[in-house]
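Encoded as structure tokens, the following chain is the form predicted alone, with no partner shown.
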Amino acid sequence: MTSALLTDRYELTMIDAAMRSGLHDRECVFEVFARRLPEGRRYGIVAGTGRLLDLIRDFRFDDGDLDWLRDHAVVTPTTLDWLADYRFTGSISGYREGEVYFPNSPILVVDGTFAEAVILETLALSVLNYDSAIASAAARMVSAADGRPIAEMGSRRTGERSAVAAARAAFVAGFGATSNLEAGRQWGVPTMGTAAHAFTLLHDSEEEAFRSQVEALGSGTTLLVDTFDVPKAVETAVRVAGTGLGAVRIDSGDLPAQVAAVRRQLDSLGAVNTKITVTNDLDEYTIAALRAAPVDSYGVGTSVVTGSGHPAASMVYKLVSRRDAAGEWVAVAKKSAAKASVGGRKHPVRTIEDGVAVAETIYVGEPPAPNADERPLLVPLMVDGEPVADYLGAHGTGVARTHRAAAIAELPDQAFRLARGEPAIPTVYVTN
């Protein structure tokens, strides 16, 4: 199976109606953007930019795709043989992987012809959609755990392929480490996990569970102690792995008085270097909530996989200019109601002073002339249909977590605040 078919019909049909009126081939620029952040966001991340590129360069229809759309008449024979020599040639520039953005920043360009082009829409809105909405999530998470390290470990609330780019996405944010094994052999994401509630039930004591676990992963390891009886699975911990044991881990209760009380009882025991990790149904706030508690790191699930209740980044693909009849290029926007769009090619810019950036500025029309204030945001990713390779695979997944922390440290310390409020700088328009 291919990845052709995992797009809208429309896609397509706009391309067999564009054949027919010969304006298939007329050059074209598209760009996504978000036109809001979700309500009370101050920031976005910008994530999935290599998931993507390799997705397009990979992007063909098969025999078995082209057999379907034939059977199913879904465009003419002339449009389904330009599919079965389809390639994206064109180029794409755009934020790098990890970059902060916010309402109208122009995250993707993509150059080419109108077929070659719109054709990516819906894979290309899939992908950073999700991927942006959860590393946008995960980076509010990050900085309310105030450096204490956090896991991922949603998988079992998405789907299967969604938990491995829920993982990535939460890595590049700034997560520490995932429990999706594919995500690790995939994308070079650190994974971790040791046992459930399960692994004790099956012993006939939770200190036999202990034992077997801890004569499998060493003293080092991180023992669940909520199953039953939380001081006595503390005491018990102990008195198994000795005061070298790891962690202990807290998945239920009261969790600041949970944890205050368990830190004291370690502490008396001689385990004071065990650290202690929760992971019960944790969100930014809750996180926020524990920051006075004596919490080591955080496991999340839910909270992360779904963007904290915002599942989609509300990006949109559209087009922005096109050649005419006489080839210049000219600008077009979308004016609906409350979804117009600013026409022309985009040159965005991150206005600093003083190291603290200060707003969002999009040329419009000519790039502006370089200054030290302003940093240019848009990089080749694509071109003529080769991704560069510096985003691709474990490697590119690294830099845009290295990306997203320098991008974040130049944010004004309003961006960091969970209460509501506006995005943390403007955007500002300037035609040229």
The other form holds:
Protein chains: 2
Amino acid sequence: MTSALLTDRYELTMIDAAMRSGLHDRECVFEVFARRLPEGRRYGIVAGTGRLLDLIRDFRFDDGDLDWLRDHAVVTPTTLDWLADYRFTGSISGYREGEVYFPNSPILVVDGTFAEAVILETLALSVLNYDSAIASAAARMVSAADGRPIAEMGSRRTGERSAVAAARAAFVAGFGATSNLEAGRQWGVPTMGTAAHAFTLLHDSEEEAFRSQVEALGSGTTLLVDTFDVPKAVETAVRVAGTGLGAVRIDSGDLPAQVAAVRRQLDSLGAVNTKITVTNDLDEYTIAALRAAPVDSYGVGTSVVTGSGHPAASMVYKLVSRRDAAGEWVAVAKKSAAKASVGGRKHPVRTIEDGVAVAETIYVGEPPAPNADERPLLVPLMVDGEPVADYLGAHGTGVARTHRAAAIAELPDQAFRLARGEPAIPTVYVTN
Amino acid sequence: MTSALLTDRYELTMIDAAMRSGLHDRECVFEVFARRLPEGRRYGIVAGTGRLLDLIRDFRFDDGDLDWLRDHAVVTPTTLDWLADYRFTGSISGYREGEVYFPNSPILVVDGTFAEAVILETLALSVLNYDSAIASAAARMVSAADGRPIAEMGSRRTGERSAVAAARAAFVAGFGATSNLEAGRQWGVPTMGTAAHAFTLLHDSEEEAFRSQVEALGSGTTLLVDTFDVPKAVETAVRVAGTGLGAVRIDSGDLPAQVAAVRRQLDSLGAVNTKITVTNDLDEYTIAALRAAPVDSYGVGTSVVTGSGHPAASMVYKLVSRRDAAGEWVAVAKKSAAKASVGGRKHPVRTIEDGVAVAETIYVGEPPAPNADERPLLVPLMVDGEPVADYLGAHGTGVARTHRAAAIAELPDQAFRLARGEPAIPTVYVTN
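Having seen the form predicted alone, could you give me the form predicted together with another copy of the chain?
The next block holds the full complex; its first chain is the one shown before.
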């Protein structure tokens, strides 16, 4: 199954109509941006770029796709012929994956004919809206964890393929591992896991369950201690595994008090190096609330794979410039109430003072002269239909994760406040 | 690529450990349920069942999967051999797809050995949590629309594969169509579309754009009238397409006032049969607020594919019963604070009085005697590893949609209040 039909019907019927008016081949510039951050957030993190480049490279209509479109009379035979030959041959630039973004940051810029570019709208937005929503939420959790490792464990709380994307996006944003095996295989994200309550309940006693797990996985494993009674389970865990027990996991209860009590108990049993991992419906706020508690690591599920209240990044894909009948470039923009946007080709830079970001400066029209205080934000991602290799596969995921760390390090302190507020830096337009 | 690695790592390591203790073959009953509805909702709609049965039937580890697991030492060679031969051979019963559910309704019951059943946990929850979240939100929008058609247009606001599932789930819940072509192909959901602002902006004038669209798609098409100025666009639309224009779409602005003005203008131009469709960030509340406005149909995007604030249905997959060493069935349950659940095999029925549902009655232990006032809720979905055909493919999607209408019709009036409140009927346990 190709990804070509992961597309809104109107993309194809617009091509149909544009072929009729002879304008389908007009050179165009489309831009992906978010009009706003989720309410009160200070910054967003771009994610999904590497995944998207893969999908665009492979975006083809196979015989099955074409047959279905023909049978359902979605487009005319002329357009079907055009779709049969389709591959994207244009160029794409954009923010690096892992980059910080703000309202109106043009995170992806697609140069191509109207038809070859408009057809990518649905797919591009599906990938970037979901993945960036996850990465943006995940980055806040990473900040809240203040250096302690976080694992993504939310596969069961989002669509089965989105789960893989979420694991990848959380890793880009600084999570250390995922429970999702496919994310390990496809994107090189380290995988981890403990055990479920079902494993304890399968056995005739908790002790027997712990013994099975330690025999199979070694004493470095993590034992789940809240199936029945936490203090009893901790005692059993150390008795079975010894003081070399890797970790215990707590998945319920009043966490700060619980965690402190478990730490005291582990220490009193001599298991001073046994770590405590907590996994009970955490989000950036509950993680922050555990800063003073002796937690060694976090596992986060629902809140990270659903963007912690904001499961879509509200990015849009807009035509901002096109050739006119005389071959000249014309800036275009919708003028609707509350949704007006700025037309024209953009050249965004991050303005830096003393190593700290102070503005998202977007030059409209001509590019600015190079300036040591302005870090250019657009880089080539796809040239003549071929992705730039650095952004692909597990390698690209790692590159994105590294870039995220550098981009985050540039932000002013107020970016890391969890409370609602304005974007950490303003977006400023400059017309050249 | 198989779906076998869309699985949390711990499912496989638990099998590893259970093989070590010799308990992997213990017969078990796992149950999927939600401890609660999203805050203030009155009922939920089960969706994803047909998709899940497909995925379970095809759940196999191919050579690529096994090689990756071996190379990363995820499980022992013995477990790898077991995985190589894996297919689910147990039985699954559950609520019909499209059924209404309440807190603790056992919507899926999986009978099999520990190992063959636990391995399906992640996949089953990914599918049911996402799809049911979408269907549950969509059903409220359908009620709010009060008979006027709604189309799902949110593919761009959720992961690219989740978009297909969302289109399907919204259709099960009563939406009439989707913009997503793959959902049309794979699940038989009717597809539809209009045009984007980019199409208007591609042309040298709005009039030229409308003319292209009408020439290509006929005067029955829907013209987007809010790119520049709505009254001018409506005038142009009728001039270009004639009074037989199918519809106009409004995607921005203050909808109730805007819609009324457009209706008056269309009527004054003689386009009395031209319909008005609105698509501006709608959810169940804004749809309800448009009841008095002359809207003919709705297009809903972000809010439906993200579950209108609740993108995951909080369903869990729990071991509730298993054989003991003597071969007897033992009810089991976790006892943790705030997450305690009821062990044992359940026999849920919907208690009906005068045609109206009054309780979700869950018999625990033995099944109850048949009773005309109790509609049994569990039906066979998979027998000895083979799905019951009625739930599969486009046919199954249609069956689910029909069942949803019947199940909704049984609910008391308070189920359809949009305001926050208690579940429409109580969940009552009866121990037999």
